[in-house]
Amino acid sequence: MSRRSGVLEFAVLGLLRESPMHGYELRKRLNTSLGVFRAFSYGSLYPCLKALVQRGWLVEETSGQPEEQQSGRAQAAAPLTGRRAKIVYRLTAEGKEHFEELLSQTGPDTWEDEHFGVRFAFFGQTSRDVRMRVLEGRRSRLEERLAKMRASLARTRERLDDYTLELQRHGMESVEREVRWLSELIESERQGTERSGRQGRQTGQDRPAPGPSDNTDR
């Protein structure tokens, strides 16, 4: 499975975890909520859905309402109307479990440009410690990239024309902005962890010690 198809499967599972959807609605959500998929078509989406159904992570449910017109996609005809039925995709228990496993992953793939954006879109469903590892990994990756860009620019500056030089500077500034943004997010996550820890300690301090009656056999 290619990295790009893996990202698409992750996004589909994440969206269907929120609610069942038909293919047209899924495509709209991928296009509008996850910008990395703006160029994706039904030709990419439906093979992905079929594969997820075959693995037992999704099930297809047919409703009587017609789906939007889709080129190259044969649907079962709705009874009496002669129009194609709308196929709704729903996440199974196994699919939810698999998606939660994917959410817990924090390896290098989660830091890459394409995958990071999709992972970030589902941070609301991700635990804080996993968010921290992904954010810190992404920042480290960009800091490495920035160091290489600076070194390359220092070696080639004299051979570049003004426009190429300006383009390279623009690229560096974009990476620097994202590093600052990531640092702000990481600091916010840390402050949230500290606040939770203080609240937990205060709750424990305020809780009265159990009295003799608490241990009385019933």
Second form
Protein chains: 2
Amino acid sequence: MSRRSGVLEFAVLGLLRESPMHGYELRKRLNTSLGVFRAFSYGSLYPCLKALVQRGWLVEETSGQPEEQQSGRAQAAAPLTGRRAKIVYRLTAEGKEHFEELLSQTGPDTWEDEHFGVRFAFFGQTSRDVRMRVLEGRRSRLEERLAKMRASLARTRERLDDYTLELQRHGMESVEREVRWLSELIESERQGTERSGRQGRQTGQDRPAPGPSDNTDR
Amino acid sequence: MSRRSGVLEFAVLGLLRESPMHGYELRKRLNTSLGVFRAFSYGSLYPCLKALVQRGWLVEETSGQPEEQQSGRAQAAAPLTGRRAKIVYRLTAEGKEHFEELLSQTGPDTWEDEHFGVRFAFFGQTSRDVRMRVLEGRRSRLEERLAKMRASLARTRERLDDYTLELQRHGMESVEREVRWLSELIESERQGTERSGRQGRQTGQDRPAPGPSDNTDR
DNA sequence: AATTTCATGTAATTCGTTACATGATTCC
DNA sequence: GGAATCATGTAACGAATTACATGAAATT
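How about the form predicted together with a further copy of the same chain, since we already have the form predicted on its own?
Next comes the full complex, this chain leading.
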């Protein structure tokens, strides 16, 4: 029943924060704006929307109505026999609050493969502080992975055939490329903030007191 | 129940074709040799192995026995109270036949994201003919995707913020890079038996090309 | 008028994971 | 003799898909 995902939920809240939409449109945005990495189907989306409504983070509005009453599907929104309503979803205050809490998170759930893309897509709404930690978290995750690959490659080089080797080589190159990309982004973020004192690199160390106090203005 | 996957099943058959192994070892190979792309857990692997045994594609052998009888777990393989047997899985003739049939396939199930990596990993056992079609299939799939991305980017460029744009740009670049890689591979296949060494291989280990001569022409 | 695109949803299924449970073997 | 690693499994859950079902609106 409760088809609540991490990624999909996050993306839906994020998109609806920008403006209200109905499901069909939402899905299109999901699969283009954020879409190289993830594609969602209606079978995931609609149940997710319902779950979010139930938790009070969204309200449904039947379009065509003027701005009168819009309590979560309060009135008999178009009889079942009549013309089917187009349901527009709007983020509630609680939903907005919840999304901002999600935005302020750091940790594996922000930099692992499944999550990173969608997090990045909403970096525009994320505080610089958090952006930095997510980028650095992802980079050190990838470097870790790279180290393992190198070790395993050194151990088994002889036993692998050319294609397997080539696959591995290409995989490693892809990861290395993403690391370079992240480094550029991190550097770029750094230049945005601190133009005074030089900065030694402090990878992945968690420092206290982020004070995510201000966020989300862009 | 029947936890039969496409990818996992294929990889298991392919690895066992090279040599018999027990589950634990199989899983390690799965997550290193083929591993940048996919990682499997025991919760997937063991049920899969059982299913493959049931279909007659694998047999279990309790190790420690000399090469006597090895009909699928025929005898009371070590009493439950005694020392637990290490179960070695071996590909049957039917299993081998089935795998070769899988190897000979082309089509979306060979070039889509989920499948391509594992297919490529077993290119050493695949006929050149099929290799070509898989590589070309994947390339045109990616080019299609690229076209969509470009179109969507042209349509929505104005409305997107910098981070979303950067994400999209990086995604496209990744795809373009894979297309170039595929083109090199295709070219290399076309040139035939002479040398597989493609540029950018800095591992020092120059291997005389597969001359992927050996098997499977149908 | 017919076809495509818009629009919403449900049921069953797929492919996998995590957490749990158990025990043997090897290294230090 | 304790820890790490080897080794095998099961139950419950997760996150998504596909196929199905329906119907309205716009385009040709």
